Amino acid sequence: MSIIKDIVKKIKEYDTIIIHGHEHPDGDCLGSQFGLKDIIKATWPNKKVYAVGESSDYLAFMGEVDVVEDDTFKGALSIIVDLANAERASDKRFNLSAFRIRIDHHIKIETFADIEYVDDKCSSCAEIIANIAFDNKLKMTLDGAYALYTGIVTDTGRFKFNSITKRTFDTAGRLLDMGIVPQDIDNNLAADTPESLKLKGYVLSNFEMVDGKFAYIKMTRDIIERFGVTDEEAANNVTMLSTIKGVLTWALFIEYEDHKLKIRIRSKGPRINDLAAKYNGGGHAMASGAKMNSWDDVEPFIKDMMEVVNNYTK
């Protein structure tokens, strides 16, 4: 795909690469960036490469991003992954690097980059580059592979959701073949604090219903402060409520420590992401989030979004 080629040929002609992603960045977001970032080492090991952005309590053990100055930038190429809007973006200085580029599977909402790559039929952003490195023959460390495993493995949902394909199935195994321990990452995925384990209890214990088809969580900022968590582990609750017979979709509306309002929007068959536009956000048909100026609008999004199921049909 000229495209690809395009990307491959941008990568090898810059020295200097800084990889972005988006803030609270989940395990696609990171495992691309520092999947890419070993990629790129791995075949040019004379280029200096960095990840940058925010990190990951959850996903600690993937690694820790970069921190780059300003001057780093100039004459840089800047690869921005797995994100859908510019202003997303965890580190948004990409637009002081000389040229950018965007490998992305979400459907594409705006251009901001010079080469875009955007695969919404794809199962997550690690599968697009552990692809575009088998494809290319580029070389990959076993940390790249658990890297790239562990991104495709979270926004598949354990190989769950329907955007997985065939191909999803052969290029995790292709990275299974370097030697990846399967168990090592879900031991990893599934650790709980006792604090998060309660949380949960609580999220259980106190969710609401909407028609049985709409389930969601208020994470209010004294809740997340009473149960001693992150915000990452609080915002991680959203897929508690995916059980829930008779629910077709559910969300998890979030107050983060500087009081902006997100929401995180999962469905089992309506499309949401119309509905996640709508509110200043985005994402996957299945899978997107949002934003809210106060606690005034859950209302309002609830209204919008039970017109969205009763009017969904299979």
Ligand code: AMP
Contents of the next structure:
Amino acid sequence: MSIIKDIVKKIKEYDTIIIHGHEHPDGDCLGSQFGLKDIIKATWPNKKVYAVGESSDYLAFMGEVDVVEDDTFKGALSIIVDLANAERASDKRFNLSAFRIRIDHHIKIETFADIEYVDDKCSSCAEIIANIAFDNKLKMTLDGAYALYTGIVTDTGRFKFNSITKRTFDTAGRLLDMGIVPQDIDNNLAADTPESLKLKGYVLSNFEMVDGKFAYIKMTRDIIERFGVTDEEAANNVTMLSTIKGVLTWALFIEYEDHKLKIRIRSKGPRINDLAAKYNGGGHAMASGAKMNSWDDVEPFIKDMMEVVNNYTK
Ligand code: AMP
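Given the form predicted alone above, produce the structure of the same protein in the form predicted together with the ligand.
Now the full complex is given, and it begins with the chain already shown.
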């Protein structure tokens, strides 16, 4: 694939490479950032490679992001991974770099890099990056393999979603062959605190349903503070609503400290990415995210969601 060849050529060309992800990074975002950083460092040890942006407490086992001054971007190559829209980048300074590459697997809604490789049929950005390494005989250490495997595991819901293909398993198999112990990753990802476990109990008792087809939970500041959990721990509870019989779509609304809201939206049938786009978001057909300014916007969102759900035919 010639875009991939161009990407590898550009990586070879630049001495300083800065890898960006998205705000509130998930396992695929950080796994892709750390995995790609590892591949480039292992293959070209003299290059300066940084992964920038936000860290995540529950993914800290993968590593910490780098702090980089503005000057570092001069003449550098920025590679942006797992990002659908530039506005959602966790470090937007890729505009200071000499050249930009984007590697992503979201449904394409905008172009913001000089070379873009976007495969929205791929399970995870980490799967794309692992295959760039395998297909081009680039090197990778065990740490890189762990990061990429974590990206695949988290973005496929532990190999559960329809986004997985034979290639997903082949890729995971090749990473396993490098020496990964899958239980290590699961132990890190599954770590509950007493507080986060109690919050799960709250979610199970307090979610709301509309017409038996849409379920949602509101994570207000008050709840997050009352249970003493991090924003991430609170946001992770979106998965708790996935098993209710008859429910086609579900969502978690979370209020951040600045009182702005994020919605995590999931589906088992209707495509939800257009609805997410209407609310300043985007993502995948079955897993999207969006933003709101206040709780007042929730009611119109639910109305729009019910239209999506009620118009759905298999
Ligand atoms: P999340 O609920 O954060 O796991 O997001 C689900 C999917 O939607 C991920 O692939 C995100 O990258 C994407 N997504 C989440 N929030 C936004 C947003 N505000 N704009 C565009 N895409 C988003």
